[in-house]
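Given as structure tokens, the chain that follows is alone and in the form predicted alone.
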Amino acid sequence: MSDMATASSPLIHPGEWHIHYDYAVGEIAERFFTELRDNATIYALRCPSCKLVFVPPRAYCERCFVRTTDWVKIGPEGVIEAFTIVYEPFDGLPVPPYAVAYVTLDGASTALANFVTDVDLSDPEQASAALAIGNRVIVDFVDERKGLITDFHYRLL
């Protein structure tokens, strides 16, 4: 390498990408956000040979690869197996503090991320303990729902 090669610094050209996509959600997903938005239900799909439900639905097993078919309603409580409390603002999402947590919903076997309200997050100590791993919540949905993941949110038992 020349002296010229290794004194300087990488060049870096700053840039953003705000792109707008809209995208079809597929059958499997489509029943799953028609029954939030019209039934206030979640909906899971079991797999007919390891019995393994899964939410959100997915076509096929993770564990045995057969195609999923039996559409099983879950909830509406279930326990806390992760969370996390956000202080420091993203783009596109809400006003910090809020709290997201990874809950397994009662009949299923995997876990669904959503937001929990009525947490007082003021004092992340007190927030945590109220949060955690193993509490039970249960589903709370909108008054006007959309079709989207944000149309319930968790809140503590």
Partner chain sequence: MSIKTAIIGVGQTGYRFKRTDVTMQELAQEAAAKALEHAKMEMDEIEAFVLGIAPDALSGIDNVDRWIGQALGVTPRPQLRVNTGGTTGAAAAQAGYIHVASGMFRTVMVLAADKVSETPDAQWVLNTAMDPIYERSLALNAINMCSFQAVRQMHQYGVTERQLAAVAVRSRQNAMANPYAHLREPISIDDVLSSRYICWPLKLLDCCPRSSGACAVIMAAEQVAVSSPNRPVWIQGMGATSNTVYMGDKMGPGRDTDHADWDELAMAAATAYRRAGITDPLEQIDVAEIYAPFTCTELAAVEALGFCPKGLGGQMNEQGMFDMRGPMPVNPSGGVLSANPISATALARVAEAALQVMGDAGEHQVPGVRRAVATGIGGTLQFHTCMVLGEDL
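Now that you have shown the form predicted alone, what about the form predicted in complex with the partner chain?
Nothing else is written out below except the one chain.
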């Protein structure tokens, strides 16, 4: 082996991927996001067979594989099932710190993720105690809703 190429100065060729998408959300999610945007309400879909109330709503029950049929209004309060507080900056993600929680909204069988606002995150110990599993939250809807999941967030009760 010659020592012409050294690990300190490898020859690098640059490359780039350019990818944009326009995701069609489909009729089920469109109903969810329309209710969220226009009426500030959160809906789930109930399976007619096992009666589980799924949010995010699914066209088919993922346990029974039957068509879900019943739209059920859930929330606006709920209980924290899991949370994290992000202290590290990640490319493409919000400026830290921020808290994200999975919350079972009243009436739902599954937990739905969103940001938890109005929590002082400067001290991890205090913040994690405030966000503890089992604590209750309420949904806060933003004023200018766009039909996005970020049209609401959770606030500690």
